[in-house]
Structures are given as structure tokens and as C-alpha cells.
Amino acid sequence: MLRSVLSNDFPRSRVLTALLVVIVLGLAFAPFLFPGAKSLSVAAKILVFIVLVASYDLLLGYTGIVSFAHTMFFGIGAYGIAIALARLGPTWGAVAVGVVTGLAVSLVLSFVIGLFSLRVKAIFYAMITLAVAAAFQTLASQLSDFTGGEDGLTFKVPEMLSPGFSLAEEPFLGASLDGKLISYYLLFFVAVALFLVMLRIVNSPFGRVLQAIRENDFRAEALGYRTVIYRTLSNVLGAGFATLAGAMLALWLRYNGPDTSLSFEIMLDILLMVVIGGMGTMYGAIVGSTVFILTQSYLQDLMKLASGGVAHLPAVGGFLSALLSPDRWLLWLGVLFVLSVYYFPTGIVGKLRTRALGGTRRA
């Protein structure tokens, strides 16, 4: 049963297995283990980015496609939900319309971009996607009557997902049984389902062809595979899953704007998560997203505690306190990720798998 669910792609490392179990269980029971609005929002963001990063790894890690337009498809999904609910009202029908419309736009756009651009060299394709993404972000900012412009769109969600909806008056295990809890578990189950679908795709014969193209596209072409068609299909699949991730984010936030889903900073974050977790490993999306978002969300708080703790040390207290000031959290965030790339060049998942393989060979 487990072999079927995981598409016969096991972590292949005891440490990695334990880490994944801890992350999945932590996300599954986050509302009860970590009560509070911030912790729940962090957990929901991790779920969204697991889907988004896995969809990008399908392009970069498994096919070798470098695209800077992934946030565009992410934003299309978010805007699809936002515009549908703002125009049609807070109904499940509007949610369905938003998801279907967003998917349709993303699939057509990704197919056109892939079909006409993937024939060029990788760096030129990356530049093309960067230009298209920048144009789309500008368009979303200027069409204020349709997208809300720079201010974005705030909308209501179906009653069952709204914070005002209540299943019970009394909290259960410290968590309020309200619409926010239902929204979180909707995100959780959707994220699990989408991740397992992507895991199945990369472990299918289609996924093996994508990996062959990544390793040597000339040899794959010589074997009879139309590499442009496979790359285009990979681009379409990645765009579709990114669109669904955007829809998840919009439903959770009940708001969407250019900076929320179309910012180039999000694209950089996705790249970092893929590299930290490990390219070409779907499990890397889980580990990379969790490590990055937890660090991004709580490093400043930890530095504030550390700065206060060393402030009273003789001689060096003032220097250390200034060095660990929460205002410098971005500096330390950069240092941490440089160190992680240095010590984990193949990502955390790749390193753990290599170490486990080495131990098995020695045994």
C-alpha cells in the first residue's frame, strides 16, 4: 500500500525518513501542537510552497528547464480565485470557476511559451520567461478595475472557510473549531494529494524521459523522443500545479495582490528552496520549504532573544548584541543559506541519500 502511494520512490535514508515523518506529522497536527495565528499561518504557507516548489522542481530538477515565469502561473491561480470570488460572491461555484479559469489560462499560456521558446538555448529561454513574467506583473498592476491594481483584491470566501464560521463553541485541544481550521485542513489534504500526483509523474515512464532529457537531450532525441514536446508538456504540468498552489494561497489569505503572488522575490525564494532541499528530488520540496519558511519566519525572533542574552557579557557584550540585532536578520539569513549550499551541494535530501548509500555500501 505504502509502495503504491509513494510510487515506489522511498526516501532511502533513515534520517531523511525520520525528518519527513516529523515534518508531515507537524503539519498534520499544527493547529493543535502550535496554537496561535502566526504559527498556523506559517504552517499554511509551508503547505502552499511545498506544492509550488515541487512544481518548479518538476521543471528545473527533473527536466533541466530554467524558468523565471513560475510566479506568473502562481499569480494566475491566485488572481483566478480572487477575481471570481470578488465578482461572483463567496460561493463554492465561484471557487470552481476561479480554479478552472486560472488553470485554463495557465495551461494555454505555458503551452504557447513552451512550444515557441523551448527550442532556444537554456539561458535564452530563461530570459524570455523573465520578460513575460515582468510584463504580466506590470499588466496586473495597471488593470486596476479588474485586478485591483497595486492595492490588490480583498474578497470573502465560502461561509465554511470564513473565520466567523464555528463548528463548536468550546476549543478542542487548544484549537478553535472554526472556518480557519477547516481552511487549513483543506490546504493540507490538497497539498498532500497534489504532491503525491507529482511524485507519481516523475516516477512514471514520462518522468524517466524527462530525466533523460535533463542528462543528455541529444541522446534522448537520437533515441526517438521529441524533446521539445516533452519539455513543453513538463512546462504545462509545472504551470498547472503552480496555478493550484496560487489558488490555495488566495483562499487562505482571502486577499491577493501583485506583491503577494507575482513578486520576483518569490521566484528567488523558490530557487533557494529547491537548492536547499535538493534538485531532482520531490522530497526536497518538503524539506527545503519547511527549512526556508521556518528560518524566514522565526530567525528574527531568535536573534532578538540571542541579542538580549549576550548584551550583559563583559567586554564583547555590546559588539555581540549589535551583531545579533534583529535588524540584521537578512544578513544572517544569507550566511545560513551560503553555508547550507556549501555543506549540502546536492541539497539536504541529496546529502542524506548519498550518506545512506555510502553506509550501505560499506556494510
Contents of the next structure:
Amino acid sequence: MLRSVLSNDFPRSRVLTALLVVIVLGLAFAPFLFPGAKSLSVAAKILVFIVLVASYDLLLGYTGIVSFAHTMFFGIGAYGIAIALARLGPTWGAVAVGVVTGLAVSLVLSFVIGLFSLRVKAIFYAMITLAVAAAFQTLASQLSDFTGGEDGLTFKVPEMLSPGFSLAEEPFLGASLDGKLISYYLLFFVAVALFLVMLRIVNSPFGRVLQAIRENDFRAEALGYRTVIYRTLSNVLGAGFATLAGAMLALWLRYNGPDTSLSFEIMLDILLMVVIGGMGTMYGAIVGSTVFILTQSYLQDLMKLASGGVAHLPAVGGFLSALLSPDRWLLWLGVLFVLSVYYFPTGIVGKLRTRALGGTRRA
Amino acid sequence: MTPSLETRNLTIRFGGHVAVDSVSCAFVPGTLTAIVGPNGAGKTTYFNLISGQLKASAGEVFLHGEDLSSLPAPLRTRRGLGRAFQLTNLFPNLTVMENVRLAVQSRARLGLNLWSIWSNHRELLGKAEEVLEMVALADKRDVAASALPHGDQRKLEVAILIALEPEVFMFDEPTAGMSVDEVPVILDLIRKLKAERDKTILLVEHKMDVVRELADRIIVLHNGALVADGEPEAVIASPVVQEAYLGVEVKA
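Output the structure of the form predicted together with its partner chain; the preceding block shows the form predicted on its own.
To see the whole picture, the full complex is given below, headed by that same chain.
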């Protein structure tokens, strides 16, 4: 049963298994364990990014395709929901229209980009995707009648998901049973399902060919695998899952704009999360997203504490306090990530798996 | 017997240089044809043109009468042209087992199966295991290909070709760089394939003793052109071979 659900791809490290169990349980019970609007938003963001990062891992980690257009597909999913709900009103039908339209646009676009440009060398492909993504971002902020331009779109979601909706008067275990909670669990179950589907894809015969192409595409061709088809399919699948992640984000935020789903900063975040978690491992998406988003969200608070704590120290107190000031949080985030990439080039998952093997063999 | 593989006026030019010059040759099932010639004669390039790694400037490749000239390499492989490479060409970070299993999977046409779990396809694993035993690599099945010593990598290269179960086997110096005690494993495999009598085997080989023992026929390439073709003794004795090839290479 578990073997089939996880596609016979187990964490293969006790520490990693424990870490994953903690993260998944933490996310499953987040509304009860960590009450408060901010912590729930952070948990929801982690769910969205697990799907998004896993879809990018399918592309980068498994197939070896470097694409910078991944946020474009993320954005298409978010805009699909935003535009559909803003125009058609807050109904489930509109949600379906938004998801299906977003998916259709992404699939066609990724198919065309893949088919026309995956024949070229990796670096040129990266450049092409960069150009397409930049063009798309400009387009999204220029077509303001349609997309709300730079301001984005604020919209209502189906009643059941809106914060005003209430399942019960009394709070349950300290969490109020409102639309936010229902939204959160919708996100949670969708994220779990999508992750497991992706885990199955990378562990299918198809997924094994993707890894072969990553290793040596020339040889994969000589074995009889038409790499263009596999690469294009991988591109289309990655884009499809990113689109669904975008739809999840928009439903949660009840807003979408260029900065929330299309910005190049998000692209860099995804890259970092894949690398920190461990490329080509799928589980890396869970670990990477969680670590990254927790750090991003709480480093400032942590530094505020530290900064206050060292302020009274004699002589160096002022300097240390300034260095640890919450305003410098990006500096420390950067340092943390440089160090983690330097010391764990195979990511957290890669490192833990190597350790579990006794450090003698590659995982 | 009707030929399986045939090339007609197969030619490739790189700028002004003609690397393979209008080679017409037919290969019959059940025979092993050795392709000899000095370095740079165009032997590997000829293979590349047949298996589709390079596109011919002119001429055609036929397999059982079907013109494969416009097909890309993967489709030629699926038609039954199998190729082992001279420079070892593996999936370096995948295990020995996975290198072979991928070939078996390609043969089974399962590559586009997105929903089953790869390790549930026991028949593919069993088949790969069998091939690994044939080349005496079964005990190294879980080692990454890049971690193998050179001789074992050569064996793996041959194992991948065998796992593809092609009709036409193209070996490009399969024993190059192997230690003396490893060579017999590969030669035995080639002998076994020969004994099956329905396979077409092409072998590029520099070691004349190997050629003498295994070949039913020798063709000689020189500066890209086919200069001799026939029974091993006759070809080896011919002046063109003595001069163009053996005179230089036989002592090496």
C-alpha cells in the first residue's frame, strides 16, 4: 500500500523520514498547532511551493532542463483563477473554468516552446525561456483591462472558501472553523495528491528515461528513445503542475498580481529551494520549500530577538546589534544559502541519503 | 542469402574533406564482417552514418529493403540497428543495472509509460540481470557506471548493446583498452552471437588475430573509400591491404 502510494521511492534515510514526517504532520495540523493568521499563511505558502518546486525538480533535477520560464506557468495558473473569478463571479464553476483555461494555455505554450527550442543546447534554451518569461511578464502588466496591470486583481472566492463563511460557531481545538480553514485543507489535500502524482511520474519507466536523458542524451537516443519527445513531455508536465500551483496560490490569496506569481525573484527562490532540498529527489521539494519559506518568514523575527539580546553588551554591542538588525535579514539569508549550497551541493536530501549509505556510495 | 543491411553510395563530407566516400556494401545475416583500415580511414564515421548519429551527405542505408536514410538515430535503433561505441558512452551516475535495464525497457517500448512503477516491471529487471551475467558484471549491478574500471565499462557497453536485442550488431573496437584476461569474455559473447546464425555482425577491430579468428569476411576502408572486400585470407594477402594497413599496423 505505502509502497504503491510512494511509488516504491522511499526516503532511504531515517533522519530524512523523520524530517518528512514532522513536516507533513506539521502541515496537516498547522491550523491547530500554530494558530494565527501569519503562521497559517506561511503554511499555505509552503504547500503551494512544495508543488511548484517539485514541478521544477521534474524539469531541472530529473530531465536536466534549465528553464527560467517556470514562474510564467505559475503565473498563468494564478491569472487563470483570478481572471475567471473576477469576471464570472465567485462560483465553483468559475474556479473550474479558471483552472482548465490556465492549464490549456500553459500546456499549449510549454508544448510550443519545448518543441521549437529543446533541440538547441541547454544554455540557449535557458536564454529563450528567460526572454519568453520576460515578455510574458511585461504583457501581463500592460494588459491592464484584462489582468489588472501592476495592481493585479482582487476577487471573491466561492463562499465556502471565503473568510466570512463559518462551519460552526464554536472554535474547535482553538481554531475557528471558517472558510480560511476549509481553503487551507483544500490546498493541503491538493498538494498531497499532486506531489504523489509527480512522485509516481518520476518513478515510472518514463521518469527513468528522463534521468537517462539528463545523464547522457546522446546515449539515450542511441538506445531508441526520442529525446525531443521526452523533453517536450517533461516540459509540458512541469508547466502543468506549476499552473496548478499557481491556481492554488490565487485561491488562497484571493488576489493575484505580477509580483505575487510572475516576478523573477520567485524564479530564483524556486531554484534555491530545489538546490537546497536536493535536485532530482522529489522529497527535496518538501524539505527545501519548508526550510526556505520558514527562514524567509521568521528570520526577521529571530534577528529582532538576537539584535535586542546583544545590544547591551559592552564595546561590540552596538556593532553586533547593527549587524543583526532585522533590516539586514536579506544579507543573512544570502549568507545562509551560500553556505548551505557550498556544504550540501547535493542538497539536504542528497546529504542525508549519502550519510545513510555510510558515505561510501552515491545515492 | 538476401542481405539485411545495405549501404548504397554512402558519403559524408566535412567541408572539403570526404570522410566516407561512396561506400556501397551489403551485409548478410549469419556473417561477421570485420571492417579494417588505418586510423582516420572512416570506420567509425561509417558506423555513425549507418546508425544515424551522423546524417549522410549522399547515399542511402537500407535495412531489409527499407530506406532508413531519413530516420533519426532512435528510430533506426528501433528498426533493429544496434551500436556499441568506441569511446565508452554510458549513463555515468546511474547504476550498472539501470544502464542495462534502460536498454531492455527501450526494447520493450515502455518508455512512454508514465503511470506504472518502474521496479514493478520484474520482467525487465530479470532480462537485464541475465545480460549482466553474460558479461560477468552481475556482482557489480549496484555500482555507478562511472565508478567501474575501464575494462568493466567496456563490458557494460557491450551488455547494453546485447540488451537491445538488435538484428544488426555494430561493435566499434569492443576490446580496446581491455586487459588481456578480460578480452575473452567479450570475444566469447561475439562468438555466441555468431553461432545464432541469424544476426548480422559488423566489427571494427585493430587486433589482427581477433579479426582472423572471428571474421567471415573483411572489408577495408582507406581514406573513406572501400578498397577491398572478400574472404579474410584473400583480403589480408592482397597488396592494397599489405600496403595501406598491415604494413603500418601489424607490428603495433
